[in-house]
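A single chain, nothing else alongside it, follows as structure tokens in the form predicted on its own.
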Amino acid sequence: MEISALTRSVVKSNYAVIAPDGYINSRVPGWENCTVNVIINEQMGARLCQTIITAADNCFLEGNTKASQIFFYIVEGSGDAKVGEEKKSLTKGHFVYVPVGQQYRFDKISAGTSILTFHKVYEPLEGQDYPPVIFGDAKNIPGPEYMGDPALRLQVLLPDDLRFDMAVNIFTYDSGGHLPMVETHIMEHGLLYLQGQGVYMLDHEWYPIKKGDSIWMAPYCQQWFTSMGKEPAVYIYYKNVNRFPTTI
């Protein structure tokens, strides 16, 4: 018999590792015939929200972005998405960025489809327009070497310009690949492992990580990762960018 009091999940003031074994479903108005797992949220001290949606039969998602922008990524499965007047069919690896002030609807979603979302309250910047709606496919995004290491490849999914105050990237590590330094920075992260496994160091504590796990890292959480196993480790992650680093 499996002991139910065991989990790899840990939640601390500066970071969290959330494994799927502890998910409890939430209900989100407008997101129907699906389960929603809120992985990261302001309640834990974060300044972003990260969810995973798992579709059942006749699933649909609809709403209006007001204060927060939303980034949707198809982890598995398929469906149609309409934002404003633009509509596209989506499959694994496709993504949709919905800026504030937009109406969206996802339908024709196949049962079992898994969708990752990142939400952030948008911070307008004087002199800059609001970002546009973006539909994309990760397989069409280049993945150049990261810091000259051929074992590391970084895909930047959203445009790198001042209209955007959030970034979403996909980081791929070949087996044995690792970050070149312990990172200590102001940017906050939320991430989901899409493939593989490895070991993550968070504030000098070491955690085994594998496909399906999520991590939240607060600003200045010290971080380092190495990939282990016979296949590359791949994760998709959020960070806040392009805004003045204080609210004072």
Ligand code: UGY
The other form holds:
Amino acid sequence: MEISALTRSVVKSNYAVIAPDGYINSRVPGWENCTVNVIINEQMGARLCQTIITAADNCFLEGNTKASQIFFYIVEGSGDAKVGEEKKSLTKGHFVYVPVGQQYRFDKISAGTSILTFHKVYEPLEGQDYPPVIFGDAKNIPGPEYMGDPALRLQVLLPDDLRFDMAVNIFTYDSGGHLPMVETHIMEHGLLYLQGQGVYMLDHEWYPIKKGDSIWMAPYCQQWFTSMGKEPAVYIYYKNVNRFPTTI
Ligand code: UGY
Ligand code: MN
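Based on the form predicted on its own presented above, generate the structure block for the form predicted in complex with this ligand.
What follows is the entire complex, opening with the chain shown before.
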């Protein structure tokens, strides 16, 4: 029998590694017939929220984004989504960006479907319109090499456009691929591993990470990753972008 007092999860003031073994389900009104795990949110000092929804029979998700935009990504499974007047069928790798003040409904979701969400309070930018609804499919997004290293590929899922104050990217590392430097930056991250494994360095501590794990990195959490094992490591991540960085 495995001793149940062991986990790879850790929660610190500047970062967290959340492995699925510690999940406790939340009930979220409007998101019905599913389990919801709130992985990252303001209770831990974050300025984003990340959840993972796992559908049971007759699952539907209904709500209004109000002040917080929501990015939905189908990790596994399928369903239909309606945002405003736009309606689409979604399968693995499809995503929907729902701007603030929008009604949304997801239904016909197959049991076992796994949906990742990133939420951020929207910061309007003077002189710019609000961003539009975006439906997309990760497999249609180009993945150019990152910083001149062919072992690394970066897909940018949302438009490079000042109306957006959040980015969501998919980072693929061939086995042995690694970040070209220790990143030290003001932007915050939430991320979910979609495939593979490796070792993440967070503020000079080292963590083995694999598919299904999530990480929160606060601003200035120092970060570096190397992929290990026989298949590429892939993670999808959130980043705040395009706004004046300081109130001072
Ligand atoms: O966009 C980024 O800051 C990205 N390179 N960070 C990361 O993967 N930890
Ligand atoms: Mn980074």
